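Next comes just one chain, in structure tokens: the form predicted on its own.
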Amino acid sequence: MSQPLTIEDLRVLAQRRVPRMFYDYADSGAWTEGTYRANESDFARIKLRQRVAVDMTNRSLASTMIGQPVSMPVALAPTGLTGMQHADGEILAARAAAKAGVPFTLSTMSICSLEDVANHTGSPFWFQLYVMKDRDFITRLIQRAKAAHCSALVLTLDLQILGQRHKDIRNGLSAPPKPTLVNILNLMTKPRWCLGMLDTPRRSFGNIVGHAKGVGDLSSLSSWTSEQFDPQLNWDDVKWIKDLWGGKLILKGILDPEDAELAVKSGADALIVSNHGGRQLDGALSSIAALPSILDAVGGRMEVLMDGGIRSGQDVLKAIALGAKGVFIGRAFLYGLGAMGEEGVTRTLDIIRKELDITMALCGKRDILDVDKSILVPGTY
């Protein structure tokens, strides 16, 4: 393929280069994948107003997310198993984000550990937390995030139990892949990926192995994770985590106005309108469809961000126009990472930045801070 010009170009390249179980892990949803598909298709229904003969010089995409200056209102979302899309994936993505002037969010279920990412990058990053039954482990994990100088904690609320993703079950997802005949045959077609993995010691869940009680090796890991996600997570736990953390707190997974109201009352700094990329409740609203009602419920009392379905700079602009302060990209940067490593994540951000900038100009705006619903065609959102 010649130079990738779109996120779709990067997706095609990633599918060619990443082992099937890890590509499918990133590029799939729960059950029928209806909500996963709606996250993208609902963006396409929103139409933009083209304006002409307006001054398009001196444009700016600069903004802030939770008070942090960003070069554009985009952050890299927390994604599990990022280091299985490409060797040392979290470190490479964090470096690319820092160069681009946007936040990177490390997942609890990352391959590279908090300490690893902090030691190999120069900019503070955000950390995403899953709440486990082992509260001592969670306490230590938050303390480790503080020690790594993470500048925000993203608390995910929509994974108390795991949504069923058929592809992961059929592929026998594990990190690293089990040496079955099917996996070996597939890996033989991915030499670039295999060479990268042979050259790194980071092949399992770095934040968990060696840190959680009873998890010293790979054999005990899968049973621990299936037992440890806490179905009893509630708003009292949110308060406990907020007090323990003491810094900027973002609540991820809000999709209903009643939960948005509770998020405001929790005292968190921001919420993320998210359906976990269509990976949890299949049949839920797309994130962009849910965004307006969440904004109405919040009424400006806290910052509202969103993720789900962002595949272009135009999608970013539409979300900002509807009232989001910023967006997160997950699959889009994973495609870039799987396709081309750090260079691919940089390419992802460059593609989105250019599309965002040009589209904003053609809609008659020069500053992202001035973008509002006036750039959208009434009746399409």
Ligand SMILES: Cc1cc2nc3c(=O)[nH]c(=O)nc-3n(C[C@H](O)[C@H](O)[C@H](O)COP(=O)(O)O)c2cc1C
Second form
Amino acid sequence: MSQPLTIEDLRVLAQRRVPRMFYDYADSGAWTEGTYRANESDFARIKLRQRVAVDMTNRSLASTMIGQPVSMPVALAPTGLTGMQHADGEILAARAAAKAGVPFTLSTMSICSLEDVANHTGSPFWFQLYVMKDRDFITRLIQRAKAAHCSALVLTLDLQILGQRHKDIRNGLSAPPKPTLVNILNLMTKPRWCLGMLDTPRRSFGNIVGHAKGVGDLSSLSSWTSEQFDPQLNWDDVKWIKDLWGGKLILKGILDPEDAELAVKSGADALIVSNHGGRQLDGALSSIAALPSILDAVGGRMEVLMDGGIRSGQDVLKAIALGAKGVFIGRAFLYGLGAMGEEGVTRTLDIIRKELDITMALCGKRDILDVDKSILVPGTY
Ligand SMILES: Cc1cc2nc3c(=O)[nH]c(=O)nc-3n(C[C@H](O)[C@H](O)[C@H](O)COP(=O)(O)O)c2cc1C
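What does the same protein look like in the form predicted together with the ligand, given that the last one was the form predicted on its own?
Following is the full complex, with the preceding chain placed first.
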């Protein structure tokens, strides 16, 4: 491929360069993958109104997310095992995001630790928290996020138990990985990835190994992670975490208006309409289809963000037009990272920025802050 011009180009490159078990881990959804696919295809149904002979000079994509300035309303979503798409992946992605003026969110299940990312990047980033049964570990993790100067906590609520992705089971993706012979042979066709991995000490869950009680190595990590997601997580825990953290709090994984009401009552600063990229409840609504009813339920009482299925600047514009204050991208940046490391994440953000800018202009708007439903064709959303 000459030069990647679309997120799809980056996906194809990533598929070539990333070992199959990790590529599949990113490019898959739960069970039939119906919700995963609907996240993308439901965007295509929404149509934009083309406007002409409108002054399109001096355009601006600048906005804010939870009150923090962003060069465009797009953040990098928390994704586990990002450092397996490319060596030191979280550090590289955080650097690319900082350069682009957009937020990076570090997952609890990252390869590079909170401290690693803080030490290797100049800008504050956001931290995503999974609530584990070991509450001492959670308390310490929140302290560590504060010490790393994270400027927001993203609390994920849609993973009390794990959805199933068939590909991960078939590929033997577990902690530690139990790759099949086919996967081991596949590794040999990815020399660039292997060299990167040999060159970095970061090959395990950096936030957990050496920090959680009884987890000193990969084999103890395996039993810890399979038991630790807390199926009893409830709104009292949200309050406990809010008080413990004391800073900006974003609730991730809201897909139902009744939960949106509870999210407002929790006093958090924002919620993310999300179905975890179609990786949890297969058969759930796509995020873009769920967005309008969540916005109605919230009625302006808190900021509403969304993620799921965003593969272009047109998708970003549609979500903003419907009323989201900003969006998160998951796979779109993982493909860039797997394809070309830090430069690939920069490429992802450049592609999305350019598409967003041109699309906004052709819809007759010069400022992202003025974008609303009037740019959408009635009856298509
Ligand atoms: C490979 C992968 C790993 C993920 N890991 C996490 C995670 O650790 N924490 C979390 O809250 N969400 C996680 N997510 C969900 C993303 O934060 C986000 O909701 C989703 O990727 C958005 O959909 P998109 O990939 O279509 O943009 C993950 C998603 C992917 C694709």
